[in-house]
Amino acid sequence: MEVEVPAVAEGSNETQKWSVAVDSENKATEFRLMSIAKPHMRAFHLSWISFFSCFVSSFAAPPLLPIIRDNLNLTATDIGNAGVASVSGAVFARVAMGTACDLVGPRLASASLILLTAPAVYCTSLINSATSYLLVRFFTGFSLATFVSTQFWMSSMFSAPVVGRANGFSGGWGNLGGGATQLIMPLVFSLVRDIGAAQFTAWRIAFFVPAFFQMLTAFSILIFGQDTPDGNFQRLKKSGQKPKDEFSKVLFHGVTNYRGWILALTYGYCFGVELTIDNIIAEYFYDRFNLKLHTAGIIAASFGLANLFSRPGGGFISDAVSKRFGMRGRLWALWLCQTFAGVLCIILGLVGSLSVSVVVMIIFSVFVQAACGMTFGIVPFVSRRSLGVISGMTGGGGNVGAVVTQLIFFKGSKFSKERGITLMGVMIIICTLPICLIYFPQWGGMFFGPSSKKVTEEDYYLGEWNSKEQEKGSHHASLKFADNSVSERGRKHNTSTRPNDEPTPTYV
């Protein structure tokens, strides 16, 4: 049962009613998974479903690859190039999406990109060469940038104590599309073929399903979505509740924050690895163990479908350790989880038994996807002013990792797929090490505590605004965020180190 809680939005004389408890920014301080109440939980469901549809579209081709490659006479190099193209397009699209979210809001940014990329999915049914196959996968892959708007949206709707699980569930359930499409596309293909279509025609018709689904989610966002708890960006800017920010300064404070670059690197070897596996795993089991297409698809689907609980679990664990150990706990949890995922990836490439490979792959999927959820338990705290840019950099890093990994290990015939998987595990372990370099002066890092200079949350987040901007009041949102992120000090320091003269935030 949902209880409506009255609250007064800043800059408004109207009393609003919330279906969940909120903080001073009107962000939800609780996460009710089964609710669809506006605006918090409705935004959650719209975000993950739309991202899910983009994942289905972007990885609709790999499950049908044994059929498509025969129809188009694709070589191993052609397939490898297309796999790289499918994730490389989103590298810059994700960075651009982050900036777009900062400036126009996640609702318009995500819906626009989904509608712009849907025609590429439809056009897949018309391709007739290796070049056209590469191009449609490249342009369809742009839609994966909706991940950034998903995480931005959740960080705008949910407060520090629950933002990890909100980001984990939205990203994880969206990533389910990578597993679901391994089941959906072979099933749709079989149904179309059984109706009477020829095999080389049936796979083309099948692509109309993900294309239509993708468009449907975009219109749902535009009709039912809302950027923030207080309203859409456009209305808030017109009313003066949200000051207009300068693109150059938003971008500057994002790209000059070294923590964002480290998270981009480490995310390249959790989410980037997940994208790589989505591209190769069905073909790997089909070829190495001589399985039927449908059987290989079911096994491959189990990797992506683990996102149902693994990535949300990572976000939940990140929030849980933060309650006791603060930000330092979030960093340690991410390093341990991702490093163990690298060990499992090495083992996956070494085992030669079908049953053992399946078991190791499933356990590996749980840890690598949980690491993705833990990453975005940290991202919202790197920068308040440039949250979109940091989210875009991190998300783009995931795609860069996928591109680099596929170019090195899975393009052409230089390495066997099993050898490539083993070496990919080694890279995961190495590229996870820089997490130990992330340090927040107000909270500390993996090996060192908070700065001896008594840096507070306000000092850190208000450092993104100069004195003139603060005189105009542009920093008020950052001030509220700083107050609400005190919980990242951990249980030991959360109450004992708060200055007595600081006002206590109003919770509604």
Given for the second form:
Amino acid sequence: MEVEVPAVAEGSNETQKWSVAVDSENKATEFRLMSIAKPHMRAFHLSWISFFSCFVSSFAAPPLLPIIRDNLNLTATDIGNAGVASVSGAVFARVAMGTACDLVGPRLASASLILLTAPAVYCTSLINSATSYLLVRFFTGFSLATFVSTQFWMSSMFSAPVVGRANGFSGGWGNLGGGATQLIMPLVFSLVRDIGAAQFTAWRIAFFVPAFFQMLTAFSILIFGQDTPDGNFQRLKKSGQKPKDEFSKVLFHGVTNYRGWILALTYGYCFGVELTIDNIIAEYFYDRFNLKLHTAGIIAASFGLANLFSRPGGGFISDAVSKRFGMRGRLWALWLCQTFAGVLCIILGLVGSLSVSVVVMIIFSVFVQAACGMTFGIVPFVSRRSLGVISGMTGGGGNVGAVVTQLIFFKGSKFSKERGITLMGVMIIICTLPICLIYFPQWGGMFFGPSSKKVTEEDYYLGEWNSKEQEKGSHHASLKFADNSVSERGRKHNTSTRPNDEPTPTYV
Amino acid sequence: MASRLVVVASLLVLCCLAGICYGKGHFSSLKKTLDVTASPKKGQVLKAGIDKITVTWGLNKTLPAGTDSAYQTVKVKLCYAPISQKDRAWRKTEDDLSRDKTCQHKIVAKPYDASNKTVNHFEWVIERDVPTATYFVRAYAFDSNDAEVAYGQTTDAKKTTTLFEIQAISGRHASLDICSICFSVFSVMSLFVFFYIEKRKGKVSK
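Right, and the form predicted in complex with the partner chain of this protein, after the form predicted alone?
All chains and molecules follow, beginning with the one already shown.
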């Protein structure tokens, strides 16, 4: 039985000099994009780069399909099935990753997943049939679960006022990989082919690039990263600062929180839509407007590249709105942004001219990706004990949305692609409505204010621990978090003398 | 505003379609005047990069002289048979020749001399980027404006006879395979090495 240890970090011998301002949990209260100082900003850069590499690997095949489909004699059905497979593996992997983060920490969880999926990318060079193509895309797609570890890591390193933008930048810059790969892979392929390799060999060699890059990012995480500002999970557990939690309890508190399920559904209709578009948009422009594959690829890339600023922008807006209106503001912002994205999606399917279509697509990409950023401005507050499970459920829900949408609207020839896009827009609007049902008793929901029973943040977060666990002192991290989350009340309610956003660490 | 855009866009599309219907470059408007033969027999399987195809083409002897006076160039192409086009929209046959994707591999392009009555022929080593599929051979005759005016093919109108298969190269090499497997093993092993190092560090610090 671990003895309860006071706030002094026993394991870290040097005096902690933080390069950014921190709160009482040592989470950063400011976000300095250009810094790589450890542990906060370093964790940010490690996580977004590794997530970016996983996206590059998972979507490395689509831009090279004109070559691959001839080499492997694929049919349109084979290609469609592999596209669904590439995003369906991550559905369960994301939920599992969430739990793994809660138990062993994001550093080990993400590095393990990345190193275990790198073989699938390397072995893409070996495939010679439709079945093997589907299998490598399926297993490579598992690496998209690093999204969850990225968000978990950011939520562990960054405090409430900046967690939205930290999640937005890391998620957005990671998703960038889906756009970048449409430019990188054809480039590498032509380089290898021009050196002298046959076409059907050149694309195989090209796959070593994303595989190797992915492997390197995993090594960097293991060597340079740490789970929390105070250190790694393993050491913290040994010194008693991080009590070992029970898998079943963590899972239970995550799965029984209805807000997690609603966010999983709505995320399926912003991020899921983004994945679907990644898979179909190049073909859509190619077929409908008779563009060259090269041109269609560039347009497709621009959809993913908007992530550079649109997803972080969503995080920023979520944080800014929360300063004034608290959690209620975050919920309204998400609902408005995602509903408008749905409207734009409907229009995209109806527009018949190329230039208008591209403009609508870019505006649509900005709003749908901003909605993704805003979703993860809310996720860190749903649960403290089961943050990983909630992140995993939401992330997994994103992939379920992609699978379902592709199966209903983009498989076979039931709907033309433009009709499928319009119907997808309608579905976005419908599936965004449940945000109205999210209610935090301490902060309120879209239509109702905080509970008249004066529920506090402490009540909400400590509700996840029973009295026996509280006696053991396992709940202290949640207590600190509850204190720091008071900022979600918004400006009007934050007139109490409770210290929030304190820049100087009260470090004992 | 959006509805007006849609109206303008649909008018544009209609005009383009109308133009296409009455324009040149349609397969249905071409005359079959060339006799084309290719060396592969029906059902024969050839290997890309290794085997050769010998194609011969010339004006059909039964046609009156002067039919070929406008022909300037002949392009001989390798074309996909219907079975290899199934469920593959990127090989679709369209009547509009600018959008037709049936014949994607050029065998040879030669100038056409109407006065020379001998049969032209060409021996072609199948290139290494030709995919595995069932094929036939078609030759297009072009006039001085580089527009198609006539054609000939080795198969019938329904594209069912005298089809042959080509087996593509796999693109795989033993060295590539070995590299892939080595790197994959390294990736997994390095993870366990890291775990081991962490565990040892943990034991030492205790």
